[in-house]
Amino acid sequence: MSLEKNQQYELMMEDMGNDGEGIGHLDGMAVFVKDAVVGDVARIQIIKVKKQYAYGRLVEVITPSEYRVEPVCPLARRCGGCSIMQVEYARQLQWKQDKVMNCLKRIGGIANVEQKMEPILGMELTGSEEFPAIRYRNKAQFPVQRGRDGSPVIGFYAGRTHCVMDTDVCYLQDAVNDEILRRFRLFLQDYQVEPYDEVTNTGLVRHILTRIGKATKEVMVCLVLNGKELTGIVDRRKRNVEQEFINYMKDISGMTSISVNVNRERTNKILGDTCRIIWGRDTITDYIGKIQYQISPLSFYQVNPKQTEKLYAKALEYADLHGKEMVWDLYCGIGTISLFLAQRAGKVCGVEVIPAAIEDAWKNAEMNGITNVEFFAGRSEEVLPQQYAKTGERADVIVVDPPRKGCDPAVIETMLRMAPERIVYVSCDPATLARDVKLLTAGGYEVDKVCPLDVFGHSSHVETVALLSNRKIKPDSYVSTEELDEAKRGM
């Protein structure tokens, strides 16, 4: 049979794809079906046909999989955030474990990878008894749009669109957000504050951002505006709109900081460069383990502190520090991993491209009384070679926690020239982890251990910590860019 667009077929789901979609086979072609679960027998409609694969839409589940569950959120299927909430949590963990292992095997070319893999560290089942692993996030960014009837729509984007779904509750977010959204919706309606229109770049309120100190219960609210000031119809009554917004929010339990951020650019970037505090403190405080952190609206901070503590503990375990080591922490953010490492290292040097994050890192070090750290603002691919050329001081251990795109080739090359005894790679994307691991192994390292962690339950994302050990290559053993390019071509 030949697959045809818009035709319906009955399909058995045999596997899960990279984004958690179900995969079945028709006419020898793989068919990817969003919202389907491995083990489902489903009726699907073909929506796109390629040469070697096709995409289908789930029409009906004929026989549900043993792994299928009813999502706690009624918007889960439409929302772009909880892509696998319909999959039993234990099966989510197995899929993420397999995803990391397959990337390291297929892309990284790592032999005997099964023997190097530790069991995935899942979330404590701290949600409701009926549904696990919810209410774990400490940060939310709710876009605001004007609805068809002119009233504000607040929530999250529907999957693969920029249409906001009106949302009262997000079950991944802390429950205090439910009350924040309720009051915010009333405020916009009562004072007729204009929602943002991204097509025309008009309107005022673009997003409402919240942060929660999970350990301290401190709450932050930041309004992102397409203008310098919060205004509305009440201006004509000579009343201060910002003060009215404060009055709506300030008595919410834990409220600590209320601010305004200005972003007038036509961009998908949520936050502008400057924030103005209109009530309370300019930061909230939270803990990961025993380390205290101050968090501003612009700070990068992991969204799941309980799992982050496990992540950092695993990185610290792999670093195997004994009190004298020189450690470099690349892509260090506000110094979260750096301060963890400094508890057992001789000295830690952190590098981060965002100057405000480096300012926060210094403040966090001072607040915790940690003095054996130094932070550098700049690109890791520039700072690390410059400092190595300037001082010639090699690292005993290098920890990297790059963005989703992975490490810059210049970072890989410099790490190979510095030849630390151990490289601890913290990754949010197993594909780019595997790519970089292949380059590092080609340059003289060996993968010893790998541990996946579920930091983003009910989504397709997975964090991983990998330990790579030096196979006795000498510092300054030069690995040229040409050799790195050759290794890339071999992938």
Given for the second form:
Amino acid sequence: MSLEKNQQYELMMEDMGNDGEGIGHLDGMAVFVKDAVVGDVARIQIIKVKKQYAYGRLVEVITPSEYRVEPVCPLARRCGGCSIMQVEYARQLQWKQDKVMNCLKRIGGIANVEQKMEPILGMELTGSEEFPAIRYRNKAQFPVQRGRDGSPVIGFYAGRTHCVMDTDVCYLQDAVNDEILRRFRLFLQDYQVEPYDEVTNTGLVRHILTRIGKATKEVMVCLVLNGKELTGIVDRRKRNVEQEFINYMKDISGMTSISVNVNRERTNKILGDTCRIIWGRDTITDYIGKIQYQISPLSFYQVNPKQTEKLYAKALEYADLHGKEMVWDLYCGIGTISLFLAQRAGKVCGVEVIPAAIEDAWKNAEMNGITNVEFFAGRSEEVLPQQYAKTGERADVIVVDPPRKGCDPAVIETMLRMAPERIVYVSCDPATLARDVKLLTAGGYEVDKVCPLDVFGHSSHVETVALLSNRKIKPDSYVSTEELDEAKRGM
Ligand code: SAH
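Let's compare: the form predicted on its own is above, so bring in the form predicted together with S-adenosyl-L-homocysteine.
Whole complex next, starting from this chain.
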């Protein structure tokens, strides 16, 4: 039998793929089927055949898997946001645990990784027993487009497209978003404000960004515009449209900050560089543990504060601080981890590339009365080597929390030169974590413990904290391959 495009087949889903899709086998080939659940017996239609594998579309579930559940969200299958809402939550967690372990084994080359793994920390505190892990996010970015009939469409992109689906409710978001979206829709219609068109780079409103301080219930709304001013075609009663937008939003429970962001570029990046506050304060406040944070529209802030508290507690546990240590926190955002660590360290230095986030970090330190921290605006791969060359001061512990692409090689190399006792690696992508862990273990570190966390329930993403300990290297003893080559040539 050879697989043919458009042919239908019946098969059992034996495994889950990298994005949570079902994987079955036909004719010795793996077939990846989006929306199919591991354990389903399903009728599928082949949509693409490659040399070693194929893709199928789920046509019908013949015998549902014991792990299949009815998603709380009716848009779950089409929406590009949630990819595994149809999989029972406990099974989602198991899959994420395995994903981290397999990456560390296969890419990281950590042979006995099973013994290092702690059980994944799930999101048992949000949602209900029937629909666990919902309403946990504190940040939403809804794109706006013009619908076929000319009316605005606000919501999320359908999977693998740039086509916005009208969304009234996102079950991952706080319920306050339902009201913001309802009013925003009315506002756009009433004032005929033009949605942005990414094909022609015309029109005005690109995105509406919302944030809520989960502990304080303070709410922020930021409108991203392809232009400086908020204007509409119909300016009813000759009123200022910007003021009208404020009027639609300001009495929503908890509303604290309303702003406009200017992004005129033809780009997938959501926010432009400048924000103008049009009502209320320029930041909202939130707490993680006992520490208070100010968050501005442009700053990175963890999207699931309850799980973040567990994440930081784990990072703190792995850092094993006793009050005197010198610590670096690379990729520090608004200093969240730095301030957590500073409570138990001698000094913490944070590095972050976004200057506005560093301003927030300094403010956050001051507001919490924390004085043993210093923040640097710049790239970790530049700041860390420069500071180490300048001061020669080594670190006892280095924490890194890079974006998905992982650490720059210059960061890994400088860490190996500085030879801290412990490296705590916080990661949002197990594949790049494993790649970097391989470099660090080759340099003399050993993986002691790994703890996955579910910060993004119903999506295929998983967060991980890994502890690496220095078994044998002394500061400045690390020699890079290039230096070795050079030394050999010189001989
Ligand atoms: N530790 C923070 C933020 C982690 S997200 C927290 O827990 O909230 C990763 C951060 O790295 C983002 O704030 C991003 O702006 C920043 N970043 C990306 N590339 C960087 C680089 N090369 N150097 C320093 N920071 C960088």
